[in-house]
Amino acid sequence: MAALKPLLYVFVYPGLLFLFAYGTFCEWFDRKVYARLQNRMGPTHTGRWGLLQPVADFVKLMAKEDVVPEKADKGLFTALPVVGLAVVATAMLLVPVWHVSPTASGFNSFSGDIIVLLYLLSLPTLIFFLAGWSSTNLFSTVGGTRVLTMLFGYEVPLFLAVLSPALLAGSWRLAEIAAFYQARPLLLLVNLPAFAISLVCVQAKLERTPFDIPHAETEIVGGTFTEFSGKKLAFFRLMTDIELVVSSGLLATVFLGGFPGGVGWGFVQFILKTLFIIFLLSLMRAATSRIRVDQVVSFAWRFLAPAAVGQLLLVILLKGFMP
């Protein structure tokens, strides 16, 4: 039984099977909310309420012809979608869906896991850059360059904002951070500015409107993914869906008090809290329009970074007065 538990983590919950099911559901939820906010219907035909549309899209792409450009770095071009999917799936194992108490233990819970999780969430950006660069297509190269340019804007504010609750909790372990705020729910209000900053940064990390500059169809066709098709594109889309789940799970853990109550009630809270965050991201997506890549970096350093530093100073002062 002891050997079976890690396998259940990796392959069932919160592993690959759960991530595929919940990732595609979150894509449907995001598309549905986004459509309704624009007075459209969104997915309707495949499955009840169009619920199976993302799954149908994935299956359709898997059946499509897989084309590799003649001048592309074929090894890198082929490996990157699989590596990216493995990275975000591994990151999900660190979200404490089951372990949310100060005495929690497990192979996926350790001191400093929040740092590792933030590092793993940084890797997809580099993978997107390499994907665009390895294809040698002009549009893909421009898209990859934009991805890397945006990284220098939002990454620092995101790290500062997410680590502020950890500093107040006095721990670099996600389970202990969640437990700290479960015991002191009023302190969650202190981190509201950091939560707002993190939402904006995650929106940029996921390259969603208004930060969808790297794959702007009206400017550079499909950007990073211009040359990708078939299975590789399907893996990249699934990777993006899972990254949305992991990012939402991270924000729910550090800003919304985690998912207390054991496997059953904890699972329900995980679903509700992550869907709430995805709703906020969809709302931001519907309420804004695309901006230029230089505006992203300027906005991040002029507004997000100073606000994140201010939040950090507030937390340091508050911690100095805490017993």
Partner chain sequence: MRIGAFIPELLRHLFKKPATVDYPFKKLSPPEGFRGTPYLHPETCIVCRACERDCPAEAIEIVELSAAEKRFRLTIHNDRCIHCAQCVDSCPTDAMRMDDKYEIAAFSRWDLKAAWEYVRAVVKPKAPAPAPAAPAPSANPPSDNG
Contents of the next structure:
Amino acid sequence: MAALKPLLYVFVYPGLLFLFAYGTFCEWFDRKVYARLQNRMGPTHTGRWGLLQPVADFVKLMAKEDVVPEKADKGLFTALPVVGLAVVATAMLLVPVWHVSPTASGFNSFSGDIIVLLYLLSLPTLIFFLAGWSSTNLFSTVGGTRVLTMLFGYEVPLFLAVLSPALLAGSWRLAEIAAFYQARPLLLLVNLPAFAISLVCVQAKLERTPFDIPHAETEIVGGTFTEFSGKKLAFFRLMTDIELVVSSGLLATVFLGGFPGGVGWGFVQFILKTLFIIFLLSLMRAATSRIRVDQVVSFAWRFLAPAAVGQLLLVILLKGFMP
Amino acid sequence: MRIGAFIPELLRHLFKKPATVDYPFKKLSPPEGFRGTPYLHPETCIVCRACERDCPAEAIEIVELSAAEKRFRLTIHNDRCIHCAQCVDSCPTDAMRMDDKYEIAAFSRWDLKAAWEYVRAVVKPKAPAPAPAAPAPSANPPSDNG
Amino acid sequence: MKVQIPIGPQHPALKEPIGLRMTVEGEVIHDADLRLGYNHRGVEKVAEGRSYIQNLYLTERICGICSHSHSTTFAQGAEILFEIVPPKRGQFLRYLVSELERVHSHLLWLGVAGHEAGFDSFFMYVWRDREIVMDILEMISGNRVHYAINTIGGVRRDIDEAQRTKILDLLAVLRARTSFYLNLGTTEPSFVGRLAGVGYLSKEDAMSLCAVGPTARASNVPRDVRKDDPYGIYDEVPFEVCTADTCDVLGRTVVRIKEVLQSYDIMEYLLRNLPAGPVAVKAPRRPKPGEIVSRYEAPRGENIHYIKSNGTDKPERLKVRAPTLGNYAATIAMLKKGFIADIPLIFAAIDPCICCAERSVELVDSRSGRPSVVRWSELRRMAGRRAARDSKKRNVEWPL
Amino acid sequence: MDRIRGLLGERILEMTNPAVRRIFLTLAPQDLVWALGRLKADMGYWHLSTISGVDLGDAFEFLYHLTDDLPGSLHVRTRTPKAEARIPSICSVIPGAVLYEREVQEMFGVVVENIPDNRRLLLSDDWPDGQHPLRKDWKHVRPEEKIPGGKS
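Alright, leaving the form predicted on its own aside, put up the form predicted in complex with the partner chain.
Starting with the chain above, the whole complex follows.
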């Protein structure tokens, strides 16, 4: 039984199976909200309310012809989607869903897992860059460089913003941070600026409008994904969906007090809180226009980074006054 | 400059009825006077060939089947038709009309051709013959009926 | 490292094929070159073999968006050659449709600009409200795109009283929405950040490179054929020429939205003062020999048709200059020193209508002169052969 | 009109005014650049709308449609024999004319002297040399339309 439990974690919950189902659901939710905000319908006909549309897209892409450019680095080109999927799926194991107790640590919850999780979330960016760079297409190359340029903009503010609640809680373990805020919900208000900053940064990390610069279709066609097709593209899309789930799970853990309450209630809380964050991200996507890559970097360093540092200072001061 | 200037408008529409229509399942009806596909009323056609001559797309073809019987065949090549309704305007006897169909795609161009075989009608034009159609019917043979 | 990026002939930023070749260094464009000719239909040659009434529909099909403008330009010219004057009510209706078309074209452009800047919500909302104009046009003329309302000597359809009041009501709705978009387009920071300062075209350049339409007006060149050379009813309708002095894409956006607002004024004037009477006069079949230049302010700029008649029922020569062709030279100037991210916006800012600009020669099959059906497998083999032949000629080598 | 006459003087071959606000002016090809320069500098005719060419049978006629801020437009006409068709480039006066000159060059097969850029504009790269579609003797034969399938 003890050996079975990790396997269950990896394959069923919160591992691959759950992630696939919930990731596609989140994509559906995002698309539907985005469409409704624009007074459109969104997916309607695949499954009830179009719920199966992302799944149908995935299946269709899996069945499509897979083309590898002649000049591309074939090994890298093929490996990247799989590695990317593995990375984000691994990251999900660290998000403290109901199975983690705040006291006992295990293979998926240990001191410092917030840092590991943040690093695992940085990896997809590098994978996108390599994907663009390895496909040798001009548009992909431009997209790849844009990915890296943006990374230098948003990564530091994101780290600072996510670390400030951890600092206040005095722990580097996600489960403990969540437990700390469950005990003192009012302290969550202190972190509201950091929450806003990290929402913007996560939006940039997920490459959604206004930060969808690396695959801005009107400028550089498909950007990093121009040359990807078939199964590889399907994997990349699934990877983006799962990254959306993981990042919103991380934000919900750190800023919204985690998911207490055992199996049932904790699960419901997980769904509600992540959907709330995805709703905010969708709203941001609908309300803005894409900006230029130079504007991203200057925006991040002129506004986001100072704000994140200010938040950190606030937390340190508060911690000094707190008993 | 106002951050999030669009957000109130967006949220206002979140639970409104969508502006789009679930097309193949629900359809909007075209307004009155919609120019759909031309069709012929053979009872009133006097074979003046005004439509054939004025058709910008050369989509109307009139063939005389039998001179003695005054039988004609009028073919509308809907695969070429540009739905301008000039034939309706040119027709002196109101024999050409437009329906309001708008889903007129077909799998083969042959399925789009419509033909009528009929005997020439002897109908007096309602109005005194319209100016463009004034010359004798066969004075201006169509350049080519392609 | 200088890299040549091909934008087109097939590219998501382009709605019609055109070849733009950008030489970029990093994200900055150093040089731009243009290749036309992917969209030929040979309208000018074909027009020589068709009667005037057929040419009316042919000119309408020069462009899909400003279809009315070309047919009106042609009809205006032909009416002078035929020596007829359309009745007042017909003229009012003709220019009512022409202003409706301007509104629809500018709203379309506004949505496309939003889309090119990645502002999809803006795009969706603008196009939703553009449907109102399309519905009005469909109600008046019976079609959404090719209105075919013109005939030589007037218009083909009349509107009744109920339609007139309905259009006035809908115009009020549109006016409110357009003001909202003007406000939104100039206040949303991410959108303004994308538009302001992009695609600079100074007044001197705009003049020497013969820019037309909103592109010129945004560079503070008050050129508008409706004012400079009033045709039809424009000498009696009060309106203003909108200009901006920012010389960038933001200026072009503002000019277009303001023009739309002016168009509402014109349309309300036309509808409120609609005279009674017939809408068309009969035209003879053959015009007098002669020549005429007909000018018209299309949504994108000045349309000019040169018609030469030789006394038969077919024109001797029909020369069409669509506004987009006049703006290409200016576009090249605007693109230089811009960012890659600005290409779609700058290019879209002239509101290019490529099929308008290229209309000269019908291509059957340029290689062999006979139409041929190529099998899919054959096509793949040809593509493979071509790739094998051309792969060494690639001017960008993999740098690592 | 009188101002134009005063400005260009003897070099005007013909000047007509067939419609309201339309002036047609005929000049010899060699006077073109000079005349357009004078018109631009002194009368403000800075905008070239387009160049239209007409095949008259044994000669080509080119019209330069000019406009300015004043109402009306000026159409400068020039003729060149078909056997040796040459017109000067006016890009030195109006830089935006290059596209129209390229178009005229390939459509009529006229040599535009000193044109800054004489590549093809509209015709495809593999279009045969010496074929100029808008000449009257260039006939386009419409291929017979073949519709796949058939009435069975």
